[in-house]
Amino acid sequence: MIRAARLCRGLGLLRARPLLDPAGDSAPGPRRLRTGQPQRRDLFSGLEKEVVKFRKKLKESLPGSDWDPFGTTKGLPPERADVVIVGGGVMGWSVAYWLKVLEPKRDALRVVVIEKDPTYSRASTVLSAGGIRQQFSLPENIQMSLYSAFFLRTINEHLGVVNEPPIDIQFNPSGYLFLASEDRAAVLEENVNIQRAEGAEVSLLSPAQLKKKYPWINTDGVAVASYGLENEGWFDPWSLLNAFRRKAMSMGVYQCFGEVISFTLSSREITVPEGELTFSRINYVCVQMPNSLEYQLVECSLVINAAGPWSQKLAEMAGIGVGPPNTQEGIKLPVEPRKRYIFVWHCPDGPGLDCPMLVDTTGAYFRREGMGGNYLGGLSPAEEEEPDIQDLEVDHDFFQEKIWPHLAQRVPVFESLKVKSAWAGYYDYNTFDQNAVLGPHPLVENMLFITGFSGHGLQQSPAAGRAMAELILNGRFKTINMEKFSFNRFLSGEQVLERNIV
């Protein structure tokens, strides 16, 4: 295995300083900030200011036509940029948030969010279930939630703009439960006492607790259950998103709809022990625009990558994984789309109010959704049974033969129950330990990774947008220590365990 304290020893330095300089010129070396707009020679602003005059004399020959020769296209992204964030998910729009927030000097920073599905048809943000929880097994995703749930409770302190409605991310605080057999008590018992030592509030129950808590649960099976006091529930994914995106967008940042194509890039090679090390850094994005031909170049200084499912292919056009196997160039990173299903369903009889967001022992999960007797609910397939990434087609067998049976085994009365609808999205997955990746890379140094949550992206947005922010400005994580989620655990083999993967 490729030890990562030999191969990453130009990290340290990279690390040991802010990504970005936001103070002024005095900023060392390719991370001088361009602040302000790009100087011109005085010839190409006399030509600008002449080809102004004429289309106004044009306009004014024409009446009543917006024929326009010298017309560009709308939507393209500016022509330099600080930052660009390729992924417009919740993410994306967090970290772009936090960036303006968090910049020492108003308009500072010049951030750039690209997007490549204008309808967000498929996009895992509005495609989830939407809850948050603070019930795993690392500190780390502990703390993450537990600073979302208070981010989420004061949103409109921080995501509101003036002159617009408050936002309403239609909070539902039921928690979560998770049941667990008698084969996984101790891991569970195990997790809630890491969980209360971070500050959340959990209880175990006994089945007997348990039934007289919730009288449609068939307690068969259950050793013990714990149940999220506060901080735990779900929301509305969408109404998040937006937030960030119409709050970001507020402060000056850029929403282009476009695909990123390719990057250009410089490098350099520096002479270690072991042999070469080729050192890259991402000057251009190149943009293409929907349905078009048409691109555009952004010279930039770091490029963040949360583009989720599709996060690897992104890295390996900036040349991450692509090299010889068992070479740090050679190494993935390890994110790929997994195919998740969503099915609604009707139950006139089934739980109230009352009913959490349920985790049985089989890995089956269930809510309620509205007040009028429908509920949603899921499960991940098991490794051999992953389906089809190709499209966002559901299975409606899986439902039958995998979900179903457990569901009316664990509340009898939904053996009535009846399918309204479904849907299907993706988890952006890493198949290394299915925790984030958060920070630089080691070779490409001006790109950083935001994804690989495996499912738990969206409830932890707000805490790992901060995060990245902080990288970026201050050089090192402030709020909540992320460096065990950095790429280099990937070199050295050392897996971040969560066990409370849903």
Second form
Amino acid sequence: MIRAARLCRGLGLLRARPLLDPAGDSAPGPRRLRTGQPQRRDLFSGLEKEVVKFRKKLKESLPGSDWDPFGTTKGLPPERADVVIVGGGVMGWSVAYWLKVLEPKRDALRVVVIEKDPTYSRASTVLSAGGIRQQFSLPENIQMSLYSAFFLRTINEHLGVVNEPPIDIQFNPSGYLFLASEDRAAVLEENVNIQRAEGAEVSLLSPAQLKKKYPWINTDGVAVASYGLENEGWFDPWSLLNAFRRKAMSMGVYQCFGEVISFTLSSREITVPEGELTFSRINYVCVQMPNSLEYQLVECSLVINAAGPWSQKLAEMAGIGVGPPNTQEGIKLPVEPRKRYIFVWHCPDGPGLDCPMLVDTTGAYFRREGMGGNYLGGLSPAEEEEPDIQDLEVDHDFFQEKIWPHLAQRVPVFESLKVKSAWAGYYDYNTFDQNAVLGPHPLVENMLFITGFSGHGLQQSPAAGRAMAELILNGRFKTINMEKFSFNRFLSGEQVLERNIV
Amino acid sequence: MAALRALQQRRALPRLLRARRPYGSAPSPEPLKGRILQYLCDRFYDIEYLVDWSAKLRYISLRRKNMYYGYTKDHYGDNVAAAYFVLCNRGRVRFQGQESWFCVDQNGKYSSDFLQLRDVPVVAVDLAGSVLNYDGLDNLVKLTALKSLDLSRCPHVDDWALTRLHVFKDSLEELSLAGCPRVTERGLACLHQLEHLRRLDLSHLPSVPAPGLIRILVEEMLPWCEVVGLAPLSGAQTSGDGREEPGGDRRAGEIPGGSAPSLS
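If the structure you just shared is the form predicted alone, then what does the corresponding form predicted together with its partner chain look like?
Everything in the complex follows now, all chains and molecules, and the chain you saw is the first one.
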């Protein structure tokens, strides 16, 4: 009876009662047994609580529906989704696109992509140099790059939207040129054999041939060079990201700008021969809106971790790596942000139109940028000299001391150059073996990883996205077998090493 | 209402082919027919799907015309298969030691004498105006003695297709890319592999911005080659050292005066 009265009060069906006078004039009769203040039964006490309860009751009476009679703030994610992709970079949007394309029924899956930075100012995708190469040492990496090159070539067939202008990713097919010194020559030749076996067109050049083809190179210390003849070069990452995003949104993927602050997990303990394992499942993703305290709980069945450099932090929210160090629960996702610099300089007499992406024996790389004599390049620092990852400030001394000497030694014309600009971006660096982490976590059943690409994620994004979508929709990989990249290798300790990291 | 919509759909069908924006064209004001189709596409899902399917059908038909003539290759060899492919695409082909070209007449007929020339290499291929694309080059890449390749006015030859021409580096002497709307200066950069090239025709390339600059860069890249076309625009000056300083604050990657379509 009391509940009905409260509900009616919340619904506003009852008129406001007159305030009871504490003195108790209007209610003679029973003695007042209470010594405290009587409860004021006016309309406004607990109104807010009642409204919240009413909303909840209304929602329960309309199950599975998104309709809310009070309306919602703009920009909130839907309350229920099938797949929540955390991370709106090229990987996240690639997975979203492939999920929609490979699922034949139109609205079978509700996919939401959550991105915390609407301006993409610190996203690795847009800060990347944009290269694509097949010169890897792992066959799976080569196949992924080949598939991605095919995808980029036929991008208008895949990502073309009706009545929109054709997509132009500004691909420069100039190829990658890797130079190797004496001690690494054998490894390079072995890699080239693996690449040719997978179908990549790569040619080996002796120093004499190199000098003839590119007279501006100083071939001292170069024993052999490998040049990618087809499907290698660089392109514009922002165009690819936007193409994926536009096509995925036209197929019904929801985009949400917000930050995932926590997960709601439900777990159970299962006894295995080694002890007790905690298997958990993510039930809700809590998304906080930008510049606001408002948050939304998204009920989901799968969470895809495409957060790039911040994947480890996201995984810790789900309890991955939070546990005693020598147990399965204690193994963290070994993906860390690593800052890398890119410098743009101008050199009037530098290499011409045929300048490839040249990767020196020392690891320094550069490529032509545009037609005006500009070049951009960088160098991955040694392990001990990793720059601080707190912000994306550029250390110009790094160019002066570390990159320029190598460049000037390799290309004598670069002794006189003028640095025009520079920027820094994060690699989602896999500290274990610098290769992708793709697949589910053994203990958190519905978190899938697609991260850890350590600098070659952009060029593998179409293939990796497709593999993830196939895994979700079909339960197994169909085009390229990526079982090697599963999380289980961190538990067993087997490294899947890639020898050709730039 | 449904009948009216069906009538509109029927009328819109012939215009489906003309509604797409071609490559290399400046954004001109759309004709009335294109705008009506755009209006209908924005409002009716069925028309949007019809336009989408017509685009997909176009891709399928393009793939069919560029398919790999594997059967002919297995039975007659690479050269004859290439000749057959060229003739099926209404081109012309010339074999080594022969003066006359094999070509197609007005009715689309051609003589099958070329089937006898099994081991005679093909030296000249003329595919001007054909629908050749990256996949169609599968049929031509095995021609080791090809001297002259004419790909002018091919609407589907783009930068990716140019990357496959490196296989002709030991033999190709003459190449024509005149009037190809999808070839940009980035694709021209991969022509540096063609060491024996003596004549390169690059006239009327609408997607190449700053033709004067690109001509100088290509001439520097291929010193033994004669580059035809890419005349500088009237009034543009080329400086002595051949490379112009980029003006003002130009973001890296931006091409001066470029007309590349940008996504919103």
